[in-house]
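One chain is shown next in structure tokens, namely the form predicted on its own.
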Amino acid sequence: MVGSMVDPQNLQQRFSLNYESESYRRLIGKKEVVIHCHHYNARLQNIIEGTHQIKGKEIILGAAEEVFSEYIPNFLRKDDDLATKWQVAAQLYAHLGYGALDFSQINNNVVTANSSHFVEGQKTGFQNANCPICTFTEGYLQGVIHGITGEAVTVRETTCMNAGSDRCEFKIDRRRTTPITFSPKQSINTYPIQSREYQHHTNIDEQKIINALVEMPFIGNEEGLLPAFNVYLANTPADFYNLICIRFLAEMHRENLYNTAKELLLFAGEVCALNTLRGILISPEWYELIAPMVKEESDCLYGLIAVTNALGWGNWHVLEYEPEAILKLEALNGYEALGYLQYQGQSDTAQCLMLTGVAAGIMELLHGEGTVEERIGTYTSEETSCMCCQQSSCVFEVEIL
């Protein structure tokens, strides 16, 4: 790799967080992030790869090419050698927390990690041990290639830690002769036209509680990765979780499962609350922070609430709540509901699959007993109002079963 390395403090800079308190989103270069942990995106991933009547893989390294070739330039300067926009492409890749890449053999056409947030989610119980899994960062390097060079090549993982070799490879092809393509997005209203009286909570200060953790630096460590919560967090374009979750609905809708993909999705953000959210709660962060404003057992709820409302999830309140028996939210800007509008415009029936299942996650790991297995299914949750319907906000009715 030729030419001058710029000071990492200074391109540091360059991925600075917008959060936007109205909307409750979080920008890094001008394009929404959200945060999930390795359990969901492992999560996601399997769902996706391994139904075997689709092409699973491919949707995921697309979207990811597609995401990436559009972002990476929004941190290149004019003045930038093609030495300091690689170094610009690793260090976007680390700072969301995804790993480190090392693209010094580029000019090799070889990429090397020694970290990887997916093998990570991948160690979290999954059993597509020994071999390659870093689907998404295939994508990720297809993408930032073409966002720096212009060029269309293939990225190709022939070594990972998932495997069982000391860091992951992947080797650039260079011979590929199709475009990358792009979903074209519309133009919508940002926010809903009106929004029900929601709870609030007087020992639960929520924009305290916002304040204070778009303040945390959720960006990568050393090795790329990003503990928090006792578990290992990303930030990932909203897009790309936009995209996949659409194109596997259509895949799987053409293979006459639709019902079977929303279940799955569904699923997945059950899975995400029941993980994620327990290790907010028992962190250190949440001791610190939260801990000392609860004062009764509904306290916890709007706690984390507030937390996911500094997540990049989308701005929900809760508009009724008895424990144990009925939980009722209201998302005014859920990034899956957003995101569909953009691309596929309005539908007849609900989309927010993730924020779905997490709702019944938050009360199977509030009111349920046993392990995450065990609780998973004990509360159902339906989405009965949704943006994509043309109406005003979305809202999610949780019930024990």
Contents of the next structure:
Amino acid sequence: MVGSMVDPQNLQQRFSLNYESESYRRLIGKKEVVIHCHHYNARLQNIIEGTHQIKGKEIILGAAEEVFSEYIPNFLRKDDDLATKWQVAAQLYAHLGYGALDFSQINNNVVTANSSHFVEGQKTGFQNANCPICTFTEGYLQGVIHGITGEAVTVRETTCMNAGSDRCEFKIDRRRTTPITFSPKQSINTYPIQSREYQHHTNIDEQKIINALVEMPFIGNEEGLLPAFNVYLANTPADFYNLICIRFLAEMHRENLYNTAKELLLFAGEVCALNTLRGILISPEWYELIAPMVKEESDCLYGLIAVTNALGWGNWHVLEYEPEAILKLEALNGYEALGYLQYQGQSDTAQCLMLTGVAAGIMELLHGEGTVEERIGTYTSEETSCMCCQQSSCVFEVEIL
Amino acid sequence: MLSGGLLILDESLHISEVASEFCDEFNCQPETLIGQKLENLFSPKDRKGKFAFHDRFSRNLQGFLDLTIAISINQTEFMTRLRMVKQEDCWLASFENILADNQDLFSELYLKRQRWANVVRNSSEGIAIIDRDGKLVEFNSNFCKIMQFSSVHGVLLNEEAIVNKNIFTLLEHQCSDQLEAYFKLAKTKKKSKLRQEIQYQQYCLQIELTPIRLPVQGFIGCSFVVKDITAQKQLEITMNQLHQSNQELQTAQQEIIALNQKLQAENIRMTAELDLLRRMQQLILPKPEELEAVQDLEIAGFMEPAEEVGGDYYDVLCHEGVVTIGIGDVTGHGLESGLLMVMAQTAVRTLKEIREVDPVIFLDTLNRTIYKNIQRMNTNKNLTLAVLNYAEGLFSLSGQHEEAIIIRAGGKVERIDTIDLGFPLGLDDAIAEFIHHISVKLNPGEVLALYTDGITEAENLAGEFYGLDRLCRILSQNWQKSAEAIKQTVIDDVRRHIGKQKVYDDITLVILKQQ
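With the form predicted on its own in hand, show me what the form predicted in complex with the partner chain looks like.
Zooming out: every chain and molecule, the one shown earlier first.
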């Protein structure tokens, strides 16, 4: 790599978190990021790439490429030399919790990784398929190379730790002729409802939980990984999730499989909630921060809602709760709704599939019995109001089946 | 071969044809179904089945699906086995009613599995099945909850992630070697159940490994039942510790009893010795006949120690016409003070015997004697001592002690401060410069009283001192009585004042009445 290395500590301040407390939004590099765990990331990838009727890998690749091509310039300075820019790219990847990238051989068109959120996610979340799994990283590299140099390249993983190698290796092919496409984004008005009086449980101090979690440094460790709450977390631009879900639904719609796509995305959210929130409930962080507040069984719900709000999923609150029977939640600025409005405009149907699934998953976690497989599907959840449909907020109603 | 009620679906899974068997089985009319999407038949209550359908359909490459799913037709729910086969330009879907009256083997197995699945799900133990390679096949939620398999970063492995993983690899080898060895043996030899306790992470687990053998196939794996007995073990350890502590306590108790018995014996012995010393102390006090032998003076004396042995001193010695009266108070009371008192008495008598009449030499020698003994004893005690020499109606008083009280005729009280007449004995080896004397003449009937602070500082229950004023008053009011009567009156009054309060100091009183 040509040029000199900058002290990583000096670069670190470029990635600092800006938390908007009124809207519970997390911004890094002026872009909204959402914290999701390996359960959701790996399952989404599994669903999208596993659907044989469409080219799922290209959806993930294209979305990552587009998002990070636009994103990386936010962290660069005018006087950064090329070496510094690669360093920024590597450090951003690690900071967000994706793993550790080595750009030292980029001049030979090779980038390597010796730790990966996606590989760890596959190992801890699925039966290992023993095949290359780092599609997101391929797209990330395509995106940052374009963002740094202006060049559209193709990056392919040639060895993968998930397939038994000791590191992941990515080869850069500079013969690409197709440019990177960028989906237009509309600006949207400010959220119709900023806040409302909600059903609060007096035992749970939601603000204290959110403040504590915002103070926690959810950034990659020395391996660029973010193990916390018994899961691997990663900060990912909301645009990425929105693009892959919107495109997956669109592709499946073309194959007359729209409902299949919807069910799969909904279940992804549901399974994510069951696994992630269960991990949170038995984590040392929960025992230290939230368990002391829990005096009754129903307190756990409010604790979990506070945690999801700190993770930036959607500023949602409980409207109605009857333990074991009913749950009604309202989200004021879910990233799914806002992202759909930005990329697609208005819709006739509700679009917040992740939150719909999570709502059901929360009830199944708190009131279900047995393994994840036994609990899943025991509650039904419906988004009865959605900002994509010109309504003022998104409302999710969950009932026991 | 598909059996059951058949439907033919187009590429987009809309129903294009309905076999009559389907309508017979599910009590419906074909025209109500044709044109509908297949998933419209799925019961909204079976979300699990719906997800399984979509998941398998999206991944399906072989063109064949086989799953159980509930369907709802004309508001009636049916649990069915759905099998779908891809044809060239359509799908064939067959629905078998699992819960129909004429149940086949599949239905029977389905129901049995559902029943046992419920039992296993609700078991408080962790239950898993491992195949002949030691890989996890299925398990209940408590198995995952107890085992909590994690990655190297402490992240919990998902239920999906542990399926098909080797259980002995997931368990840390140091605690599973014996289990693995048994498992390997069980493959080839008929083995009965193995039960073993292992330490796993911070938990103690009881594991039961039971081979599963089927007809024809033989050994196919094991059931792996795990119970968290950490609390139970902790309780056992605590009980053992308690038992051990109990035994130690019992041993200690025995020792204490023995020690107590020894102490009691010691106590009895020491009490006897103290009692002896007290009696000895009383024995060296002047006898009544000695006091009566003193010419021209009526003398009455009283000493009562606060404990078995006191630290107060008084003596009356007659020798060649000179009466020497001494009164003193050793600091504190008890055995050590009593010994010092006896030493002082002996020293005074010795000096008297060698006819030492100079008060300075007398007290200085006495002081040096006491001082050197105190140094040997390594004690910090000392004593006040006043000495009166009486001859031919004249008293010579020296030494530092409480004020001497003179009651003149008519009850008039005179008090003599002895602060400048001496120095406490035993504090310093040289006190000659501090010793002085004064002379006092008593007229007939007049009284001189000597006492220790055990009288003036006697406390009642309210914490009030008896006081010098009250002593003077009593003496003044009773001066006309005999020395013995005056003494008794004062002692009675002091006792009245003390009441039920504990006596903290020795009480000594000497009354001298001029005849």
